[in-house]
Structure formats: C-alpha cells, structure tokens
Amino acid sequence: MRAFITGITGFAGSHLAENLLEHNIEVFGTSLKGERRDNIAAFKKDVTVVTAALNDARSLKRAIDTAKPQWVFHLAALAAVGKSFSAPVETMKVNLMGTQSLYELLRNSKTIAKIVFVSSADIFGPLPPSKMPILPDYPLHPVSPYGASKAAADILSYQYFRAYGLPIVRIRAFNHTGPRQATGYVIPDFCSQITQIERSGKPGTIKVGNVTARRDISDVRDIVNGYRLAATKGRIGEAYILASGKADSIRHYLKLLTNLSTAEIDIKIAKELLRPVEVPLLVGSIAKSKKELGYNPKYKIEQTLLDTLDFWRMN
C-alpha cells in the first residue's frame, strides 16, 4: 500500500506519516520549496518527499506520478484561522483552488482507491448550545475566511465525488494539538510563552486572546489515526467528525498548562489577539466515526498538554 500526503512536513502531516509507517504503509508526500523539514527529521529516510505546491500543476503531477499511490491524504492548506482574516484571498486560493487542482490531476489516476480530504470544524460556524454536539450533516455557516475556504473545498469534494466518481471521504477535524505544532495556534502559543518565562528565571506574563471560548481539543496522534481509519473503512462520499466529544474553555486549558510550570505567570488579554468574529462553542459528535471507522481516542488532554509543553522546552 502506498500513501501520498500533501503537506507531509507540516504538523499533522508529519504525525500522519509516522502513523502510516507504523502500519507498514509506504509513504510519499509534498513539501513547499524551501520549507523546513524538522518535523520529519527522525524518519526522513523512511519517506519520499517531493517539492511541490498545490498551485503548481506541473510539480504536483510529477509528485503524484512518482508515488503512484492508492491513498491520498489532502492536508496541505493555509490553516491559521486568526491569520486568515488578514489574508482572505490567499487563503481561498490555496485552500479551494489548490484542492481543485489536486482533484483535476487525480481524475486521471488509475491507482487511487481512497482520497481523504481534511476539512475543519470551522466550517460549521457559531451554533447555540442546544445544537451541540455538532453532527457531520449539520449545515455549513463559516464566519472566518479560513472556515469559508474549507467549507467551499468540502462542498467541492462532494461535487467531485458525485460528478467524477473520485473516491473522496471528507473529515471534519476539530481542534487538535501536540508536539511539533507551530506558534499561531492557541496551545503552542501558550507553551512557547511559558517556556520563555521558565528560561528567563523571572516572573512573566502570557498574552492571550479570548479565553472564554470553549473548544473541543484532541491530540494530533488520535486525529491522524482517524485519517488512516477513514482511508481504511470510510464510506466514499461520506463526511465524518474527528474530535474528543467534549469541550472546555481556553482558560481551562491555559490553567492546566500553567499548573505544569513552577514559574510565576500572569495572564494579560491582548487586543491584537482578539478575532473580528469568534465562535463561542465548538464540540463535535464522534458517534458516527466510532461506529463506522472504529475511531476511539486514547490520549487524555493532560498528557497532550504535557507532551506539547515538553516539546517546546526541548526546542
């Protein structure tokens, strides 16, 4: 079995590559020109990485032709929700048009058995508590440029399944974190700041955005295992949610992290970290994924946060 991962050198892509290798699957993937490959350094000899961009059909075709994969995992994207507000056009180009470019190339493939398109919980937008947990078939009402781009690509994925028969399974992945996640996301932002305070040997202050928002945060290692299960067992044309099934406030996750440190830490709300539009609550139902994929998260959030903080302490 051969698998092809767009964005293999990224946070989730690198963890997915590791998961697939552990299951004796040959792994290929794409990386942008000049992109650092630290995330795959520990197993770089076990994977084949080709420089290719979603908006460069020639390099992308060369990468796919080299791999001749049975499974394709489409992870490459501009994924930072906050940053998407200042770059809405580029976000849409990469996340929507890049996805279409990939599908156009895969339409002619003779080897593809399954394509796993990774979408996001941000496609659902704000919903009242009475609608929680979110089910896979809920309507899409994104309020961020990132969410809109992923919702559009999600719909495009279904269209390519119906019109062209591409064997696409859609994954609506809720927030996930873990070792290797870069700053620009809430948990590594906290871990980075805690680590800097610890190294200073002095009391310090963490700058935060909206800490009242409640999020369903999973361990990346659980989420990428769900991607593999989707390729193995997912029904073509269907959408699945991968999440933990429970939500806590950002303040709660921050408290768990600061409790892992002996440093003296204060918290400060920074206006520049507040988003123009905020989704107050996100929690996903994983009942369908459990039943059809056998998805069963095993990491507790306390372990995930400790592993992530330790990663930042070492790096």
Ligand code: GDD
Given for the second form:
Amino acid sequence: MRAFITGITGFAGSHLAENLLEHNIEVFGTSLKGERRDNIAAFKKDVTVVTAALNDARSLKRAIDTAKPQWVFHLAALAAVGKSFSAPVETMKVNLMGTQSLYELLRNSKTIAKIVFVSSADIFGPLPPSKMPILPDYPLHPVSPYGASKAAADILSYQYFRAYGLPIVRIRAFNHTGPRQATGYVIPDFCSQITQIERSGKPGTIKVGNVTARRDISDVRDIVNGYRLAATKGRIGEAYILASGKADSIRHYLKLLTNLSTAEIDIKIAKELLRPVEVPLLVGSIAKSKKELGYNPKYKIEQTLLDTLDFWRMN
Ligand code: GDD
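Could you output the structure for the form predicted together with the ligand, given that the previous block was the form predicted on its own?
Now the full complex is given, and it begins with the chain already shown.
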C-alpha cells in the first residue's frame, strides 16, 4: 500500500506519516519549498518527500506521479482560525482552490482507491448547547474565513465524488493538539509562554484570548489513527466526525497546563487575541465513527497536555 500525504512535514501530517509507517504502509508526501522538516527528522529516511504546492499544478503532478498512491490524505491547509481573519483571500485560495487543483490531478489517476479529505468542526459555526453533540450531518454555518474555506472544500469534495466518482471520504476533525503543533493554536500558544516563564526563572504573565470558549480537544495521535481508519473502512461520499466527545472551557485547559508547572504564572486577556466572531462551543459525536470506522480514542487530555508542554520545554 502506498500513501500520499499533502503537508507531510506539518503537525498532523508528520504524526500521520509515523502512524502509517507503523502499519507497514509506504509513505510519500509534499512539503512547501523552504519549509522546515524538523517534524519528520526522526524518520525522514523512511518517507519520500517531494517539494510541491497545492496551487502549483506542475509540482503537485510531479509529486503524485512519483508516489502513484492508492491512498491520498489531503491535510495541507492554512489551518489557524485566528490568523484567517486577516488573510481571507489567501485562506480560500489554499484551502478551496488548492483542494480543487489536487482533485483535478487525481481525476486522471489510475491507482487511487481512497481520498481522505480533512475538513473541520469550524464548518458548523456557532450552535446552542441544546444542539450538542454535533452530528456529522448537521448544516454548515461557518463564521470564520477558515471555516468558510473548509466548508466550501467539504462541499467540493462531495461534488467531485458525485460527478467524477472520486473516492473521497470527508473527515470533520475537531480540535486536536500534541507535540509538534506550532503557535497560532491555543495549546501551543499557552505552552510556549509557560516555557518562556520557566526559563526566565521569574514570575511571569501569559497573554490569552477568549478563555470562556469551550472546545472538544483530542490528541493528534488519536486523530491521525482515525484518518488511517477512514482510508481503510470509510464509506466514500460519507462524512465522519473525529473528536473526543467531551468539551471543556479554554480556561480549564489553561488551568491543567499551569498546574503542570511550578512557575508563578499570571493571566492577562489580550484584546488582539479576541476574534471578530467566536464559536462558543464545539463538541462532536463520534457514534458513527465508532460504529463504522472502529474509532476508539486512547489518549487522556492530561497526557496530551503534558507531552505538548514537554515538547516545548525541549525545543
Ligand atoms: N489560538 C489561540 N491562541 N486561541 C486562543 C487563545 C490563544 O492565545 N486564547 C484563547 N483562545 C481560544 C480561541 O478564541 C478559540 O475559542 C479556542 O481558544 C481554540 O482556538 P484554536 O486553538 O485557535 O482552535 P480553533 O477552535 O479556532 O480551531 C482549531 O480547531 C479546528 C477544529 O475544531 C484549529 O486547529 C483548526 O485548524 C481546526 O480545524
């Protein structure tokens, strides 16, 4: 089995590569020109990385022709929701047009058996607590540029399945974190600041955004296992949710993190970290993924947070 990961040197891409290697799958992937490859340093000899960009069809075609994959995992995206508010056009170009450019190339492929498109919980937008947990067939009401771009690409994925028979499975992934995730996402943003305070040897203050929002946060290692299960067992044309099934406030996750440190830490709300519009609550139902994919998350959030903080301490 040969798998192709767009964005293999990214956070989730690198964890997915490791998961696939552990299951004896040959792994290929794309990385942007000049992109750091630290995330795959430990196993770079075991994977083939081709420099390519989604919106550069020539480079992308070369990468696909090199891999001749049976499975494609489309992870490459501009994925930081907060940053997307100041880059709406670029976000749509990469996440929607980039997805279409990939699908156009895959229409001519004779080897493809399954395409896993990584969509997002952010496509559902704000919903009242009475609608929780979110089910995979809920209507799409995104409010961020990122959410709009993923909702559009999610619809495009369904359309390419119906019109051209592309064997696409859509995964609406809820929040996930772990070692290697960069700043721009809440847990690494907190871990990087806690680590700086620890290194200073003095009391310090962490800048935070909205801490009342509630999120369903999984370990990336569970989520990428779900991507592999989706390639193995996912029904084409279907949408699945990968999540933990529980939500807590950002304040709660922050407390768990600061409890892992002996440093004296103060919290300050920074206006620039507040978003023009916020999704107050996201919690996903994984009943369908459990039943059809055999999805069974293993990591406890305490372990995930400790591993992520330790990653920042060491890097
Ligand atoms: N990034 C960030 N940084 N968010 C903060 C901070 C901070 O310092 N302080 C509070 N927050 C709040 C945000 O306002 C949001 O309500 C919540 O923490 C989570 O923020 P993110 O980690 O940026 O995640 P997200 O929920 O907006 O989106 C993530 O999850 C999606 C799936 O649910 C991203 O990983 C997306 O790529 C992913 O699709």
